[in-house]
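As C-alpha cells, one chain now follows by itself in the form predicted alone.
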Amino acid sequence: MRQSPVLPILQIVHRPGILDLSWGHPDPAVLPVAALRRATATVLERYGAEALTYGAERGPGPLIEWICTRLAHTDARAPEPTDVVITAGASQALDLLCTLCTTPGDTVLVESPTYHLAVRILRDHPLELVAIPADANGINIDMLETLLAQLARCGKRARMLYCVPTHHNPTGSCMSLERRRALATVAAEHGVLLVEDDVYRELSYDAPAPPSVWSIAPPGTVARIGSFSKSLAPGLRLGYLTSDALLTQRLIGSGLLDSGGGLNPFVALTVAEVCASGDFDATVAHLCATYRERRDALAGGLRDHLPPGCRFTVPGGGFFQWVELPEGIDAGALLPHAEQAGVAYLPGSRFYLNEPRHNTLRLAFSLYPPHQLIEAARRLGEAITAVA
C-alpha cells in the first residue's frame, strides 16, 4: 500500500539555521492554551449542543456585546450591536466586503506601502488597484484629493480605499489624528468606502492606540476590521467588522451567511467566554509585555549592528520594524546574502503596488525571543556590510 505523505498543520515553514523575520506570526509559546481550554469546557457545559449548531448570522450575542463594551474603552466611541458582524478573521472580512461592495473592474485605492497579502485578496476579485503614497503620518491627503479629481474627470470614481492606520503593516507607523480626520472627511465627500484594517489596536506598547477612523467618521463612511488573531491566537480564525447598520445588514443578508449562519459560532462563543472571564485582559497584558521586550531587543540589536546609512522605525505597537538601507543597496538582491548569514526578511518592494523603494525591508519581531532577535540583527548587519 502506498504510504500517504504527512500533510502539514502549520502555515509557517521553518528553515534550519535561519532566523526568519519574514513571518508576522506569534511565538506559539505565548498563545493562551490554558485559557482557551477552560473556555471551551465552560461553553460546552453552558450551551451544550446549541454551541455546535448553526449560529445567528451576525454572530453570538455575548461576543458582540463584549466587543461593544471593549471598544468603548479602547476607541473613541462604542458601536451599537447592530454595527457589528463577526467574521472568520480579518482576511475573510476584507474578502466579504470586496464581494458585496465592489464589482470586477471597480477602482480601489490602496495606500503605498501596504499589507501585501491584503493586495492579493483585492486582486482575487479582480479590481483596478491604484496606489496612494503614504509617509510616517499616513496617507498623503493632498495626493488623494488630486487623484480623486483625476478619476472624476475620466468619468470614474473610487469604490473603496484600503488602509492600515494603526501600527501599520509593514512600516509600524501610526497615522496622525489630523490625517485621520482629513481622510474621513475626504472619503465621506467622495462616497468612498474606507476599509480600515485595525487588527493591531490591542497591541499598543507605549501609549493607547489613537481613535480609529471609523470612530470619528460620518456614519457609513468606514468599515473597520478587527481581529482576535493578534490579541489571542490566529488559529481561531475569528474577527469582526464594525460599520453602520445599513452595511452590516447587507453583510448578514448575504448568501454566505444565509446559507451557513454565523461564521465560526463555536469559536466565537469560546472567545466570548475568554473575554468575560478576564483571561482576554490577562492575555493582552502578557502579549504586550512580551512583544514590547522583543521590539526593544530588535531595535537595540539594529542600533548596535547595522552599518552607517541604515535607518529603522521603533513602532508603538504591532509586529513590525521597517528598515531603510543606504541608497544603492537592493533589499531583494541582499536577501540571498542575508540568508547565507542566517537571517531572512521580506524585501520592502513586496509592499508597493508600483514604484517600490528597493532599499527597504520589513522585520517581524513577534516570533523569536530577545536573544535571537539581537543575533538576527547582528547577522543582518554582517550581510549589509559585506555587500556595501
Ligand SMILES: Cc1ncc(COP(=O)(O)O)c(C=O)c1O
Second form
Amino acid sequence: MRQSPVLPILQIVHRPGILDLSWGHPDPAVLPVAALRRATATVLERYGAEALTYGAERGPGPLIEWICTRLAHTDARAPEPTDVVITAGASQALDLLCTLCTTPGDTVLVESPTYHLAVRILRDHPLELVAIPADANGINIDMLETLLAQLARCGKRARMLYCVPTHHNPTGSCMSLERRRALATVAAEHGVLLVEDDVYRELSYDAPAPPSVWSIAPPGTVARIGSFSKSLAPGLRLGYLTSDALLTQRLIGSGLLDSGGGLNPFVALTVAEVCASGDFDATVAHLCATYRERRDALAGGLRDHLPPGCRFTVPGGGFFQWVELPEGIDAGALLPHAEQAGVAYLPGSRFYLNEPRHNTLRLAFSLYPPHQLIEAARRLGEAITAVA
Ligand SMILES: Cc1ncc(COP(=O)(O)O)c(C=O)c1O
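Coords for the form predicted together with the named molecule, given the form predicted alone:
Up next: the whole complex, starting with the chain shown before.
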C-alpha cells in the first residue's frame, strides 16, 4: 500500500535557526486549551444534539448577548442583539460584506499601509481598490475628502472603506478620537460604508481602547468586525460583526447563512460558555500581561541594538512593532542579510496598496518569549549595521 503523504495541520512553517517575526500568530503556549476543553464538555452536556445541528442564522443567542454586554464595557456604546451577526472570523465577515454590499466594478477605499491579507480578501472580489494615505494617527481625512470629491467629479462614488483604527496592523498606531469622529462624519456624508476592523480591541496594554468608530458614527454607516482569534484562539475561526438591524438582516438573509444555518454554531456555543464561565476574562488578562511584557522586551532590544537613524513608536496594543530604517535602506533587500543573521520580518512594502515606503518593516512580538525577542532585535541591529 502506498504511504499517504503527511499533510500539515498548521499554517505556520518554522525555519530552523531563524527567529521569524514575520508571523502575526499567537504563541501556542498562551492558547486556552484547558478552558476550551471544559467549555466543550459543558456545551455537549447542556445542549446535547442541539449543539451539533444547524444553528440560528444570526448565531447563538448566548454568545450574541454576551458580546452586547462585553461591548457595553469595552466600547462607548453597546449594540442591540439585532445589530450583531456571528461570523467565521473577521476575514469571513469582510468577505461576506464584499459579497453582499458591493457590485462588480465598485470603488473600495483602503487605508495604506494596511493589513495585507484584508487586501487579498478584497482582491478576491472584482472591485477597484483605491489607496488613502494614512499617517501615525490613521487615515488622512483631508486626502480622503479630496479623493471623494475627485471620484464625484468622475461620476463615481466609493462604496466601502476598509480601515484598522485600533492597534493597527502593521503600524501599531491607534487613531485619535478626533480623527475617528471626522472619519465617521465624512463617511456618513458621502454614503460610504465604513468597514472598521476592530480585532485588537481586547489586546490593549496601557489604557482601554478608544471608542470604536461604529460606536460614535450614525447608525447604519459602519460595519465593525471583531474576532475571537486574538482574544482566545485563531483556530476557532470565530468573529462577529456589529452594524445596524438593516444590514445584519441582509447578512442573515444571505444564501450562505440560510443554507448553512449560522456560521460555526458549535464553536460559537462553546465560546459563549468560555465567556460565561469567566475563562474569557482570565484568558484576556493573561494575554495582555504576556504580550505587554513581550512588547516591552522587543522595544528594549530595539533601543539597545538598532543603529542610529532607525525609528519606532511603541504600540499601545495588538501584535506589531513597525520600524523605520534610515532612508536608503530597503527592508526587502535587507531581508536575506537579516535571515543570514537569524531573524526574519515582513518588509513594510507588503502593506502598501501603492507607493510603498521601502525603508519600513513589521515585527510581530506575539510568537516568541522576551529573551528571544531581545535576541531577534540584536540580530536585526547586526544586519542593518552590516548593510548601512
Ligand atoms: C487587522 C486584522 N484583521 C483581521 C485579522 C484576521 O482575523 P480573523 O482570524 O478573525 O479572520 C487579522 C489577523 O492577523 C488582523 O491583523
